[in-house]
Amino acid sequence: MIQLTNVVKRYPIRGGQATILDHINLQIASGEKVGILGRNGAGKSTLIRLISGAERPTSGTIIRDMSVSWPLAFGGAFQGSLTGLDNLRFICRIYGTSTEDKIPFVQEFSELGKYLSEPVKTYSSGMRARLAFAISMVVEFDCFLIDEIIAVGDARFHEKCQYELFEKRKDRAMIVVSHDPGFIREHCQHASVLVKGKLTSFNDMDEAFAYYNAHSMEIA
């Protein structure tokens, strides 16, 4: 289970602080697939980073009783001076898993070719995203965090990502953040809507979409 209780996230701005997330409550059970809808700038990516542990909340608690991935396709944790392969080795070491048997998959899936042996700081954003997604698939988690940035690369590469995640790992819990109701409906059991820092949860998908559409212009 993952449980967020009264989670608040604020960032300093000129003249004070901006509240991005305001007393968020959310619970995800093993194998459950939850969608979080919100417009660009609503705080979805901030919420996913908090759940992953990449950032800490200003206040409130986050309990993780199952292993949680980093946000898929997020390459912000890479060490830029290391090669793609060295970053793979480092991440596998952190998570206590073997490395050499993972290299063929990462080589094939990322389609980076000779650039896997080049420093990550020389990569484009798309190359970093492909490497991050490939590495995400060789370290197994109980819950995967999926940002809409998952749609990297061309249509063929996107199909590969969809198969690896939603078919081969369909028994895992997932938290999907998106501004696309169709994507949420396709992959989730129920949804929550993030508006003005407040998260409202719905068991009925149609109710979630109706609420989302009614508040679609309310971002901050």
Given for the second form:
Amino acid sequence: MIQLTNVVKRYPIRGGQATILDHINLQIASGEKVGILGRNGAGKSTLIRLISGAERPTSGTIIRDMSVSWPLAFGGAFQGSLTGLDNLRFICRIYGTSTEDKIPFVQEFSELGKYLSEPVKTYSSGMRARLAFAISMVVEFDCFLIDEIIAVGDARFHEKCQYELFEKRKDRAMIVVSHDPGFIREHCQHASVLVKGKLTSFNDMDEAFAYYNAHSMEIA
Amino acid sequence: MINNTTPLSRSFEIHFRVIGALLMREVITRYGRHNIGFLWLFVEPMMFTLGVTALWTLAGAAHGSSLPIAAFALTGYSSVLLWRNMPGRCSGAIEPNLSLMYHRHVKVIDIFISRILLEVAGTTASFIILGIIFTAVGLIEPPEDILKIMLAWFMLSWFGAALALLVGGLSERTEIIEKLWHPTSYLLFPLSGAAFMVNWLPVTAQKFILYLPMVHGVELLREGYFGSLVHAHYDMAYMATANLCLMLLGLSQVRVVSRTVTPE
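Having gone through the form predicted alone, I am curious about the other one (the form predicted together with the partner chain); can you provide its structure?
Now the full complex is given, and it begins with the chain already shown.
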């Protein structure tokens, strides 16, 4: 289970502080799939980073009783000067899993061929997303945090990702962040909507979408 | 705040794993796999020390004493590398690693520790290898008291590591620190005891120069090396206290930074 209680996140900005997340409460049971809807800049990625533990909340508590992935997103989680393979080795080392047996899968899945031995900073955004997704399937977690990563790549890659994540790992919990209601409806059981730093949870998808649409014009 | 229910042994295990991974990551990006690769780790400081030894030898006995100049340069300049390079490497160390901080196990302190370990390893290897080579070719005599040298080296490493945590932590809070550190380290070099013995100074100057913690370390290092040839001035209790204070200050800064760091 993951439990967020009264989580607040503020960032210092010129002339004061910006409250990005304002007393967020959220609970995710094992195997549960929750979508978080919010427009650009609503604080979705911040929320995901807090849940992952990469960042700390200004106040409030976050309890993680299951293993939680890092935020699977396009950017981040990789060191640009390292090659794709060295990034894979780094991640295997820090999560304490063996490396060499994972290389064939990453090679095949990412379709990067000889570019796996080139620095990640030379990759295109599509190549980066393929590498990111392939590496994130190498370490197993009870809960995956998915920050829009699936939305990238061509249709075939899209399909492969769907299969790896939503078919093979359908027993896991997932928190999916998106501004695309269709994607959330397809993969999640419940949805929460982030507006102006407040998170409102809905058991019913249609209610969540109605709320999202009604508030989608409001500035975060 | 986040509830921390991870047992201590498990925390250590994770820290060791992460520091190991970061060490590999540093070695690969800093030295690459081309030409001599990670051997640069100690070849680089060796080149510095060799150059300084050559310069000081050419300049003659400018230090106005009968001490063998090669040994004097080796002990002096190696100790400078030890306390100067660690803070230099830790200053601004977080930024190139920000993307790796998406992984919650990777903490600010791990990044600093991995860079400090790498620097200590490189400088120590350079010191030992040069010492062996110089002794083998007859340029210097073997040291008198290895244990004293080891203690001095440890104290200087501790000083460098504590200073590195402080400079590294502060440099994340304000970029002024990075700009200040360069002139500061440059100005501290002639005062650090690398190029003189405290005993050569006027008595009033001795009192002031001994406020600098690393001077005590270099004096002990020289006593370990030259033994009765020198009259060393040092107070290890003072140096340990100074190191401890620096380290606590440094750790407090690391703690502040780790609360606010935002992955890229």
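The shown structure was predicted, so the numbers you read here are calculated from the model rather than taken from an experiment. Take the two forms, superpose them, and find the largest set of C-alpha atoms that agree within 1.5 Å; that set is the rigid core. Positions refer to the first chain, counted from 1.
Large Cα move at residue 126 between these two forms, threshold 2 Å, rigid core: Shift of 2 Å or more: yes.
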